[in-house]
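Quick heads-up: it's one chain on its own, the form predicted alone, in structure tokens.
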Amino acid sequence: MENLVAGVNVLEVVAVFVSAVSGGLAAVRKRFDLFGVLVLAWVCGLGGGILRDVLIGDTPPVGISSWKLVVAALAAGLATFVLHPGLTRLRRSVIVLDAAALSLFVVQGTSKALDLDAGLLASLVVGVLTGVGGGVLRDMLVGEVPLIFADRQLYAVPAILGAATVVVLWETGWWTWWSALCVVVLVLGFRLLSLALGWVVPHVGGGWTGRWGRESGKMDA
């Protein structure tokens, strides 16, 4: 089991970089200076992981103790600061990568909590927070309502589904590298499908579905 968690951790560097890019882009849109871009990239890329580690008592959090992850987040911030015009034109590609980061964070966060015997419910919550926490902190720092609350896109829902699936597979003894990969694909596919079909969270005066348009082009984490 430890080898499986270590294998998932390898992918965490990629997830941190991609998520940090979305934080950097948010800072650029707010016309932050280089320091502000780097800080917001770090918060977005590693904020969920810091919340995870604090909640499960694995301190100091990797967000301040793992030089590889910190460098990945800061490199993403620097790249965004320099290359942001090109990244803006690649918006849809960044959205796909952002969805991939969500799926990786959820799987990694939930499995790490389970590996440290955090309990089934606690591990599910920690997995979801690992996936969406960075985006929530990012939006708060730029003075906006977190998009998972205001935008109605299915972002937290795929995270909850993915974390719950990890918990079930772990508890039934079916948790392997291949099942972890399947959960990553499940969360990623659900997120992208909801964007393509315009699915939204039910709201007062509305329903489950909406139109494909400007809303579905936003990033949430």
Contents of the next structure:
Amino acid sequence: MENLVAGVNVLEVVAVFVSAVSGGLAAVRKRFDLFGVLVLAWVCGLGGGILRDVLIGDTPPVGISSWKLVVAALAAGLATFVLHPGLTRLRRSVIVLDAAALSLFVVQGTSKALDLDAGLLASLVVGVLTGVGGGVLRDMLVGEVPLIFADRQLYAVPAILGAATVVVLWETGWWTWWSALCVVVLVLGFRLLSLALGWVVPHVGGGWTGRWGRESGKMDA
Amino acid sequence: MENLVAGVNVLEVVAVFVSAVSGGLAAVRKRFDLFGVLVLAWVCGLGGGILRDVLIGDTPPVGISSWKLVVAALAAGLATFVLHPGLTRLRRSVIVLDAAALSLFVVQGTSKALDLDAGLLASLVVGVLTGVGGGVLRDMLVGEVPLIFADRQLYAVPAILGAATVVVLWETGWWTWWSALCVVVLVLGFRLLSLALGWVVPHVGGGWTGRWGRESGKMDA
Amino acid sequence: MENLVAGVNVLEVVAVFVSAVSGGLAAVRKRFDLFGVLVLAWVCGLGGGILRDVLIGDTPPVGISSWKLVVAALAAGLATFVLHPGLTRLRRSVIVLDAAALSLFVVQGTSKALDLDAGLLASLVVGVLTGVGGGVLRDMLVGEVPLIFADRQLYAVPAILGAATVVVLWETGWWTWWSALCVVVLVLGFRLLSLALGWVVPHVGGGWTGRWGRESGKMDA
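Moving on from the form predicted alone, kindly provide the form predicted together with a further copy of the same chain as a structure.
Once more the chain from above appears, this time first in line as the rest of the complex follows.
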């Protein structure tokens, strides 16, 4: 379990960086100043984990106390501020990396909460929040309705599935390095497959038509 | 006091369901997808209590750890998603039920905080937040200015009066099953009376004219 | 150190009052009702400190448990509701007072977090949040993109500089009454100088031109 935590921590820095880029790009689109871009990168990269830690009482949250995570988020913000025209061209890669970050956050967030005895249901909820919370805060801070609530994409669904799988593995004693990796791959695969095949969530008064064309990526809307 | 807490807990599930319907309806109006409707129902039914628990340090909050409350909120969301045309016709009943939920939340929230030694003022504040916080979070998540700040209705005022009464009863040693019930009835009666008679809160540059006609219910705006 | 905390506490009430006026004015501009004006004053005067206390686990936060702070914020809200035409004329004084409140909040917030062993980085972050968090919450509650992210002013920069200086003084053992006062003066001076000279933060696609004319004050935008 020690190894698992250590291994996930290494990947966590990468996941924070990738997610933070999404916040930086949203800030750039809104023509925020440098400070605003850095804050949005921080909120988007670390906001989900901050919500998790506040909700399970593990204060101060790593999102404000861990040098390596905060530096990763701010570096992503700075990179976005300087390089944003190039990043916009990398749209497709960014979508894939964002899905990878989602998978890592969900698995790491759920297992952290279980490890701190938050209970099964609370661990599932904060695991999902770790994955999707940063994006919700990002959208609220730029004055938009959170994309995830209305875009019909399967973004939260893989997160919920992944968090639930972690909870089941934990309870059945099958929680290991390898099973954790399998869940990450499962969430990532589900997310990418849903994008490729245009799977959508039902909405009020709507049909079930896919929207792969224009709105296929979170990073892009 | 044990009995009181048990009794209030039973009513709490109903109050969460009713409040969550209000969040679900807001999401339906914004044409959110199924995930968005469920999240809004959860936030609106349990967000006030989550704010309360985070502020008094009782983590993880019951709003993410209690199966019966989370299931009640999600069931309300699902019901709203499926049945929303019918719910819209039940407008008047929904307003009354929402007032009942407000009363229960305020009394239960204030007494929980007092029970956990949060102090008199903090208990009053989180009691009011338990009642009105879900609606504020709902409005923020759908991108609107919280209705409660500008609609001039007596919605927060009965909540504040109720929470203050609970604090006084607690301090004077008159806090019992019966006095708790009286406070619930007091808050509910005050809220419904203010709707029926068109009582309003003063606002900047405005007169004191009632607005019973178009904007008489929180659920409806 | 006892004396320091006591001294800062006296000034804290004044700082809360001044900041709360800024929230009240935002609510008046949005034509909120009396309840909305009071809530906005409370959030703007005490919201930064509430975020700080929740993040460092010091619950319930002083922003909901301290009579003198809550009364100061609500009194500011009431005063703003009644006297707002006069306050609008005092624009220039309000900007200076707001800068003073920012300085006090940052120094007090950072040192409180250090005192509660939150760690260096977390203390720096919550110190800045104590100063700027209320304004961000105010803008979100009135449905606007937080001014601080896009107005290019040096508002957060003096806050960050001040919090970092407190952390350094604390670590080097130079943290005293006098050095604390120097940091307050430093942050205030930096903020006012940046206003007077039109210094700005870079933004995407923008030059470095100052905007002293129309948008020179936070209170005014």
